[in-house]
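As a starting point, one isolated chain is supplied in structure tokens, in the form predicted alone.
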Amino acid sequence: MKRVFSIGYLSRVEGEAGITAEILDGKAVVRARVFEAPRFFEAFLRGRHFSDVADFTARICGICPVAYQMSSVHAMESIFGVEVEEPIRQLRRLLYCGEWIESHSLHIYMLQGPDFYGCESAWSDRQYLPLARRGLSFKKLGNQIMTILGGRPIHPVSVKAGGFFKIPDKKTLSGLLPDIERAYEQTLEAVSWAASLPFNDNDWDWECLSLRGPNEYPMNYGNVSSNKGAEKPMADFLEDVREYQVAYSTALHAEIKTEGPRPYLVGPVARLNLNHDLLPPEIKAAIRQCGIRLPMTNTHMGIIARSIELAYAFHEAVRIIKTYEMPGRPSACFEPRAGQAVWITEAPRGMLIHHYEIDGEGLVKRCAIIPPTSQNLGHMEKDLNHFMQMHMGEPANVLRKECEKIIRSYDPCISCSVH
């Protein structure tokens, strides 16, 4: 007996994608298919100016443009030879925690919440609107840091290699402060609610990988690091990924091709997994007192996940702001040379691997790009099949629905995985 059935547009997530499903012979089948355009941003960035770079790839996402930006600077900065002075580097960093705080906001309380209410949208259920209200606010606090430190809360333009074009004074970062702090405190509580929503039962064994730094959760700097005991430099790493085209979909997806190929996890469940011993004690209470366990193995706890690390966001801020002494000036001098690099960063849907080769003249010879989201398809495909072979008696409608609630809790962006 052959079972088929489709969803033609997603909703709740950034871009144009949808699923087909089939169960033949006891075995389900589960594809998704990206069927929004491509923009091939690597191939017109060739023969452009590495100062152009930062301000292009900002372009490829309006939810995670800090990212982008982060990823191509860094790549930019370890070809030249530059190294950042420490207020510059904390800076990014709040720069990238405004960035996870508008982006967990928006997909914990807007995208992914209402799954677990039973509701289509943020603004179906009146007994929902409290819960929007207040991931809308966290989001507004995200922007505001963007907007005083990038120029604007979509696609900044003060972001260079070296460091700023222009920075804050202390005082204008100090004025966030008591609504950062406030957020703080409310995040804080969240996760005891995250914690309490009711999750499927899709636990089974994966591999997830993220950066990992000796001192601090990751964001701009670390090693790739793997639940499977693997640890490499960020060069060694795109060695091993290999990016490849289905039939089915504008987007490439990504695999490890090494003792043999397989779809692996990227994003804040193997953030959380792998580095949770590095987050501040008051955000390991909290996650002690959830009973929440650690490390995840249903990805459906996404929303988990991501709930601590807004708070950790929030906790970061309020730890740059009351730190931060202004550098001598807002950016290093340096001489641009040939060279490349390959660099990631930890957006917030998980590791964006920038590679690039710069000539003499300062003009990008090549450059490869691999979002989050492209490294997360395969594994969210074998995700689907992992539920549905356990529940491919269920009626069609519920198959379709918690289907969409697996892709949901990966927070895919397809704009950025058809770049």
The other form holds:
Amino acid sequence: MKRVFSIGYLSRVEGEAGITAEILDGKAVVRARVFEAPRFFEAFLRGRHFSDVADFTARICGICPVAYQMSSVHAMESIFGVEVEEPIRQLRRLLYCGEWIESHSLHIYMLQGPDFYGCESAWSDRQYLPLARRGLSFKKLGNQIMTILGGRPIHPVSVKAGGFFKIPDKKTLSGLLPDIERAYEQTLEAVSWAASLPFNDNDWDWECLSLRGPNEYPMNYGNVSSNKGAEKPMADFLEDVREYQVAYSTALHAEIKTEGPRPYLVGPVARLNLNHDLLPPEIKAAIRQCGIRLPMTNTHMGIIARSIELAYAFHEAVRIIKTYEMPGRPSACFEPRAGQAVWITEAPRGMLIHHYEIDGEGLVKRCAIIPPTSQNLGHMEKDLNHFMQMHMGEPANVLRKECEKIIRSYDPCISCSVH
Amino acid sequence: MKRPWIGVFKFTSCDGCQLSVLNMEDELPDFVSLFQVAYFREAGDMPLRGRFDIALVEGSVSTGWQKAQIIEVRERTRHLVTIGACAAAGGLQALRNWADIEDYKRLVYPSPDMIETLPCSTPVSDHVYVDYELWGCPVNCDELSEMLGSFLLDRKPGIPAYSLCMECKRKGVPCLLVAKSEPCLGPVTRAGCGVLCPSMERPCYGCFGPKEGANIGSLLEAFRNAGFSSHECVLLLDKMNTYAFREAGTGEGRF
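The form predicted alone done, now the form predicted in complex with the partner chain:
Full complex below, order starting with the chain above.
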């Protein structure tokens, strides 16, 4: 017997995608149909000056532009041999905290949260409104951090290879402290709210990858590390990855090609599982109190991982602002030179891989960009197949709803994945 | 009073301009009580049905199915407002307009034949009548809320059409073009960003597109006198609003 159902256009995710599910003779095949129109960033970046790259790649995504700026400027600095001063590194981390806060609170409270309350949007049900307001108050602070550092939250204008065009003084940043300290307390409390949400059983053997910082929760630095034990410098990671095309998607998929091709998971669950020992004691205590077991074994618990990271991003923002001393100059001086480099940073949704080859004139010869959602698509399909296999007998409308929820728990960024 | 129905539609874009709707954090509760948000795929499950009093359209038209889709949106809508550089000018992805699309496809996809796309990325106004265009990459949240408020009050939005230079002078920011001979697009770019780049001692790179009656040829002449090659001058314009800047210059694709 054959059963088929589909979702034409997923809601409450970034970008345009649907799914098609087929059950034939007791076997389920679910496909994530991505029909977002391609923009060909890797093509039109060729021949552009390296100084255009951070502004251009930011335009790949309105929700995570800082991630694109960070991966690209670090790649350029790696090619040109630029050393960035410590306060600049810290400011970049603070900018990233702003983006994690904005993106995570948007997803937790506006996009995925309504699933647990049976609402069609964050504002459709009066009962949900206090949660929506709470999310918006966090999101606003993330946007404020990005605005102080970058002029605006979407496509900030201050980032460049070598540092920033302009940096704020300590007094300006300190003005944020009362609000973000309060938000930290609130987000820490909200971890127990996230932990109390209901989840389907979904324990299976999966592989996850994230950066692992030597001594800090990863954002801009670290080695690529796997829950299966492997660890690699980011420069060598592309040797292990293969991008491939499927007929039903304008987004390329990625998989690990060594030792048998297989999909892998990136993002908050992966990061938390591989780096939870690096969290501050207060957050570790909150995790214990809520009865959250780490490493997480259920991929659908992204909202818990995201809530923990949201609290962490506020905690980290407070720490950076308190210890910040304004450096003498906003950016390092350097001369561009020919070369190539891979750099990976942790976008809100996971590892964002950039690879550039620059010529002697400082122009881009070739580039490749692998966003976290392209890496997650294969894993998401495997996860959906697994779910369908377990719940085959349920009516189509129930399965459809559950598939939507599973996809949302991944926080896919479809525009990124196509770019 | 019956609340006006609003729909938010996405075409080829980064989603940043529809995110700007959600970034009006303080006004959002008012927004959802003053408007009936009837379609907004990124934020809610509401199915596409009925007619809209106002539609916010983000993104450019870059595929065949989008050409049909934008006509459908127009037919369902009383007032169609585009938000952002992609919808107003084709976006960064309009750089394909000056290149070979087959080349682009081959560069990105192992099986380029599976990709259906148009050779040009074009603004919404190339396809249907547009009632109002909000410029910017991304749009400015204050301008967005001014436009929505004006719609409710049935008046013209108080959004300036003059150049960034006016805003810059009012803010007292030293002129990068005159004082440092930097290639600032301020004189030909619409105001609206709040002088973000010049305030950071960085020349304007044209997020808000060409202002009406921009004298682009004359500005490029000044750049050339400052030592920039003709090719470099074109690259300065070839960003998120390339299609609009080139059109406002000496005609499409020619310099």
